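Take a look at this single chain, the form predicted alone, given in structure tokens.
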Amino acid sequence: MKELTLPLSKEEILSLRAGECVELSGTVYTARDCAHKRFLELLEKGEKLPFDPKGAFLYYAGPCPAPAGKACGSCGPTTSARMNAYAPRLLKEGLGGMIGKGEMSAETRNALQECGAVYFAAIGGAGAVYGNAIRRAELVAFPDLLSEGVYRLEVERFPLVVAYDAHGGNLY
């Protein structure tokens, strides 16, 4: 198990191989379908995203409200394929990668290679495990989307598997 701290250097990203298990610590941003649509609308207008995309990681999830004494409730991954229409453009903006559930399109996989980025798979049905790895959660954009707004999460030992590496490796 590799322990990694975000942000990852380009060298760290390039060292990862499909099938490797990792634990991530650091900052990730949540974003689901509606947030991604707004990201592209902002970019098309020449406006900035609500976070710096350079080296950032997007977690395809919508956190549940935090129970007493916790930073976040359950926070399991959503189906990544729904972000295929947006992922290549965001990767070209400098994302270090994404975290989600399931396969993504050939176009997204090609963009990961072209941009030197990585896609981590999270385990579907393990939302409580991921919620327990979140130390801090803060809404940073689109409050009208409720749990589908963009949250900045501070995670510690967030368990993932490298699904697509920057060299074309494919766990699936």
Given for the second form:
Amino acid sequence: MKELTLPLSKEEILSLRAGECVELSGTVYTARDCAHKRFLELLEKGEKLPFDPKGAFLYYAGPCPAPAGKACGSCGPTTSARMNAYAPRLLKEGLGGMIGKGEMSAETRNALQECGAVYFAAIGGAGAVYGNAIRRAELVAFPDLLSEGVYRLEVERFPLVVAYDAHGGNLY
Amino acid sequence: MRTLDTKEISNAVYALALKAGRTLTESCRHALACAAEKETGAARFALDTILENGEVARAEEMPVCQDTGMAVVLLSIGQEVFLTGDPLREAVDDGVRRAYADGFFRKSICDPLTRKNTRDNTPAHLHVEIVGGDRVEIAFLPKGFGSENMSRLFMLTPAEGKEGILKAIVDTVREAGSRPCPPVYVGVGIGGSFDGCALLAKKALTREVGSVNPREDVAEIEREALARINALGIGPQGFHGNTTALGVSCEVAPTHIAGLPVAVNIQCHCIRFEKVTL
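Form predicted alone already given; the form predicted in complex with the partner chain follows:
Following is the full complex, with the preceding chain placed first.
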């Protein structure tokens, strides 16, 4: 199992191949449908995103609330295809890539390849495993969206599979 | 006549919701473990992670999946029961509200247009059936929407028959691909009306994985559909492999002479279902 720590260098991203199982540690940002809609509205208005997109990884997820003694509740991936409308635009802002579940569109796959980014598949439905691997969780934007807000997560050894690599490789 | 305070129904819903959110059914866990033996590579990695997840959820008392779902409550109330106390709808919603707060479950219910969250996961999706006797049976099914979104309803013609039903089921799973968290469990309603058919499909999901419809012609559709689905090769999480579905469960009801409704309700591999009789 390959172990990766964020931020990833361009070389590290380019070395990944679709189908590889990895363990990923470091900082990721959660975002779902509503947060993505707002990201694009901010960009349209020429305003800054609530996180630095350069090399950042978005995790398509909305966690359960944290019980006492835990940084975060269950937090598995949501269906990535719903973010197809937004992903290519955000990749052009310099994202290192995304983490989610399931296939994405040809347009998103092309954008990943053009931008030298990678898409990791997390295991859908394994919310307890991922929630338990989160060491810190901090809300950084859109508190009104509740679980759909943007959280900065410090994750430790997230079990992932490279689904789309930066060379057009496609696990699906 | 038996008198029952709806507070007891509320407390039962509370207990069922808490347990369901944190627990895979035993038949689901067994089916996943058997499936893991048949897979390799990324597909095996996915199933091993899913099985580990069930253990972590149990040990840490965490929700199995962060999508703790829309609260589907199926109530069968004996006609000899006289309900007292708060109105039934309020009692059920109160049980859901308390369980989702105390369990640290995600609140996932919102207005369809404004998308404003109701903040307590209510209202529950409540079905009430009046039956004979003096018992109240409560079934609780937290339904995630990654899989619900991939569900379909078909108003087939009688001429399409068994082959049309099989095509509807297999096409739905094929088009869903990796999105509903395969391996899936497929609930199928055959017959009834437009709405009744969808309810049959939902009720089919409350059967244990591996159970068989007592009608041989229906059981034959279940077997054939499962074989065709697993021949698609989508596999766990869409990573290819032999296990795209853990089971197909069909329920039938009489329909109109002009129609053949078929509803296909997809359930992800996180099969969570609890029931109790009061």
